[in-house]
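Have a look below at one chain only, the form predicted alone, in structure tokens format.
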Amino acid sequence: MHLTNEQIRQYKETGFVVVPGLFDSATVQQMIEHYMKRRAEGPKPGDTGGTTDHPEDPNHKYPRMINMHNWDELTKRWATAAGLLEVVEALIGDKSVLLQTMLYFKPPGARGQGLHQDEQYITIDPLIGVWVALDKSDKAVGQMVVVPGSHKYGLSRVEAADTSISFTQVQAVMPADAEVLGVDMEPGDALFFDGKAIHGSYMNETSDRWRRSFICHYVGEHSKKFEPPPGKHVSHLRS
């Protein structure tokens, strides 16, 4: 899938771009059925429902799965789809290397995730995230939100998140002029975002809608590991 010059410009300027219909409806439905079945099988390596101080959070019943490509062939196939990799490589300017896969279920009533930068977790630069909507994603279900241009500030400091609304305990300190933008997406749409772009989500406020998403992280063959500055990595929250 070829990106337009305008899409590439938007990514460089804002730190993100949405590619509509990256996966067709039949594939999206297959993904939903596949991951719901895999989830029903029981625990998988790396599962997490988030902090335990809110046991009522439905995320605990449908914990996030991680690195499924290590044990699930369909995940590996979807994460290395030619059209997806073509977009990644156009944006990162390098041959792509799959680093991580995740599946967030986010059932009705579930917590979101405090706004953060992926490089506050994964200390490799450049890094690119890909967030594929499997359900209609809007404000009511806790859509993805981004802070346009935040990738230009470098890494932000970390601070404690409000775990009544975030299933993680850490978030980025927001720039003074931050504008939080909600991104409406249809099933199969893909949000590509820079590893330093601040993003996250709020609670799923519905009683009957899911906000499942297939997520991948990629680096380039020439990406480099780095030492995070003090106070700017999730592990520094208590230091």
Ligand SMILES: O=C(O)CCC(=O)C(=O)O
Contents of the next structure:
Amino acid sequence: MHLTNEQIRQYKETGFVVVPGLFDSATVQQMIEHYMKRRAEGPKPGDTGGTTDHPEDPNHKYPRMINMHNWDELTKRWATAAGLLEVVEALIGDKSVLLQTMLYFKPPGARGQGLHQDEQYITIDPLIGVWVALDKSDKAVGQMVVVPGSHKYGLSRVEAADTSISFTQVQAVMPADAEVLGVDMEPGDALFFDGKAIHGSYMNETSDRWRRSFICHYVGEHSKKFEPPPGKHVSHLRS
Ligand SMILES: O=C(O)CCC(=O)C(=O)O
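How about the form predicted together with this ligand, since we already have the form predicted alone?
First the chain shown before, then all remaining chains and molecules of the complex.
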């Protein structure tokens, strides 16, 4: 899919851009049915349901799936769709290399993910995340939130997340002037975000709506591995 100069400018300025309708509704429906079926089959390699201090979190019944492209042909096809890679490559200015795929189920009542930078987990730069909404994603269901411009500050320090609302234990320390912006998305829309952009999500406050999303991470062929500065990688808080 071809990006306008304005979309590329927005990505560089704010650290994110939404491309509406990247996947059509038939494909989105197929993704939902496919991943619900695969989840119902039982445990998959790398499943993580989040912290154990809130056993009532519905995420535990529907843990996120990771790196499905290693064992699932359809995931590989969707994560390497030509239209998606075209956008990734226009934004990073390099040939893309698929690094990671994930599926978040986020059922009604599920916790969100403490705000963080992906490069606090994956120490390769540049890195880009692609977050595809499979359900309508708004404030009530715990949509993706981003801190515009935060990618320009480099990596933040890490601190403990509030696990009453986050299924992960670590979050980024917020820049003083941080504005947290909710991103409204329709099924099939894709959010592209810089590996240093602070983002995450809050609780799914609804009793009847899911917030499923297909998430991929890419680096460029010329991206470089780096040593995270002290206190700025998720492992630095855990140890
Ligand atoms: O979907 C979410 O709630 C958060 C996803 C996220 O932070 C990520 O993919 O890095």
